[in-house]
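Next comes just one chain, in structure tokens: the form predicted alone.
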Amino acid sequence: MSMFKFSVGPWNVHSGADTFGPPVRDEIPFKDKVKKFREIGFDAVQFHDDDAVPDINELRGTQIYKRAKETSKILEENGMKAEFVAPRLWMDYRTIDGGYTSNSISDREFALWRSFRSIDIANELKCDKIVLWLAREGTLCYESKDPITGVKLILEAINKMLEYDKKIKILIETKPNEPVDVSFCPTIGHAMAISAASIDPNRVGGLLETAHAILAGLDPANEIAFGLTFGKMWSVHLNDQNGLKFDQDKSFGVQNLRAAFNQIRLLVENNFGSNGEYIGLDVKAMRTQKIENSFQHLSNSLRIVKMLEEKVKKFDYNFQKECIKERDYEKLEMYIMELLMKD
């Protein structure tokens, strides 16, 4: 029995299209995904605004609320919650040059419109979290934007969201690159600084994704720990990554098992989830998977988390203290490797 609650996004089961190839599987209807998520053992669904309200750009006012209510009903029918809503700004033609940090005033206004609508949708889905993956908030050509102005524009947008809704919480999901070349907010430390500078730091926190930390050349557990230090790690997206390349969203623990163990150990030791936080498994099926096996990566990742929880329970903290006292870190390191490789 896991101590955690788990969430997943509908994009984690997809058609297999990537930058270098077209779809290879049929799309599975949202209703069917939610039903299967529940069967696998998930507790909540993560949303982009247009996951919850398809064709959002074509709708206004009551139409958006009506669509959101329909999505909420699907969740209720399957005993699921909504964890957060994230404005999907990076897919629109008006965000070619960024959303909040675009050099175009009208494009920045569009980004805020989508952000406000995401807050409206979150209220309909009975969740209080907005996630900002600042996908294009940076530069492709470094000299095209002033980086100080860029950070100030992100902060200005966040403040406007905080003013729009006095209860909503903003989670900044950090990533150093891709699709931009250089991000204005690449790490959890940067997110914490923006939080501290906002008009209500108590409502601005962070979301750490394993792969994003690895892409920054950082240890995921240390990034999580930094957010926890300030009480601002309000969600995590666990997955895996093979080195400093494109964002792979590999199944959790399949590439860096020891790093995965330390992420789970840290979350267990700090009672993550005691304030209602979810562990998100932001993993994607391999392009080679057949449609009938397109949920397997989710069940695998969930199983690995639970297996690592059991390893944490067996962790000998007294032995750890002895090794630290003796400054025998070789002994401690070998203990960890044996723990992970034993049945």
Contents of the next structure:
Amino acid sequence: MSMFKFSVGPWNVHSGADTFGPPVRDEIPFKDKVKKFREIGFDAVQFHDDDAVPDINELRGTQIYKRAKETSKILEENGMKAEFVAPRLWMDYRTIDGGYTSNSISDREFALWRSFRSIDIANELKCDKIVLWLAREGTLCYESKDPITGVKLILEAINKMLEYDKKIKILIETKPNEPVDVSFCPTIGHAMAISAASIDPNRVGGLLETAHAILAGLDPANEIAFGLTFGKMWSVHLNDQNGLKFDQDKSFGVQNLRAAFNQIRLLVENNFGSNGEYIGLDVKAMRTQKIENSFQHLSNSLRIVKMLEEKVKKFDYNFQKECIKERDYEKLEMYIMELLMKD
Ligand code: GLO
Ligand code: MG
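Provide the structure of the form predicted together with D-glucose (GLO), given the form predicted alone shown above.
Below: every chain and molecule of the assembly, starting with the one above.
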């Protein structure tokens, strides 16, 4: 039995299209995905605004609420909750140059419109979290934007969301690059600074994704720990990444097992989830996977989390203390290797 609750997004089961090739699997309807997520052992679904309300740009007012209600019903029927809603700002022609930090005023207004609608949708889905993955908030051409204005525009947009809804919480999902070359908010430290400068620091926190920390050359557990220090690590996207290349979203733990163990150890030791937080698994199936096995990366990742929880239970804290006292870190390191490699 895991001590955690788990969440997943509909985008984590996808058709296999990548930058260099077309889809290789049929799209699975949303309600079938939700059913399967439940069967595998997930408790909640993560949403983009247009996952919950398809064609959102064409809809207004009550039409948006109506669609959101339909989505909410599918969740209820399957005994699932909604964890968060994230405005998918990176997919629109109006956000080519970024959303909140675009050089165009009307594009920035569109980004805010979508953010406010995301809050409306979150309320319909009975969740109080908005995730901002700031995908295009940065530059492709460094000289095209002023970096100080960039950070101020992100802060301004967050403040407007906090004003729009007095209960909503904003989670910044940090990432150093891709699709931009250079991001204005690459790490959890940056997210915490923006939180502190906002009009309501208690409602602005972070979401750390393993792969994004690795892309920033940082240790994922330490990034999570930084957010936890301030009580502001409100979700995680566990996955894995093989060094500095495109964002791979590999199954959790398959590349960096020891780092994965330390992420789970940190989450266990700090009772992550005790305020309703979920462990999100932002993993993608390999393109080579056949459709009938296109949920396997999710069940594998869940299993790996649970197996690592078992390892954490076996972790001998007295032995650790002894090694620290003797300052014999070689001994401690070997102990970890044995813990992970032996039954
Ligand atoms: C991409 C991100 C993406 C977000 C999701 C929620 O690199 O990890 O998957 O987590 O869109 O905002
Ligand atoms: Mg993510």
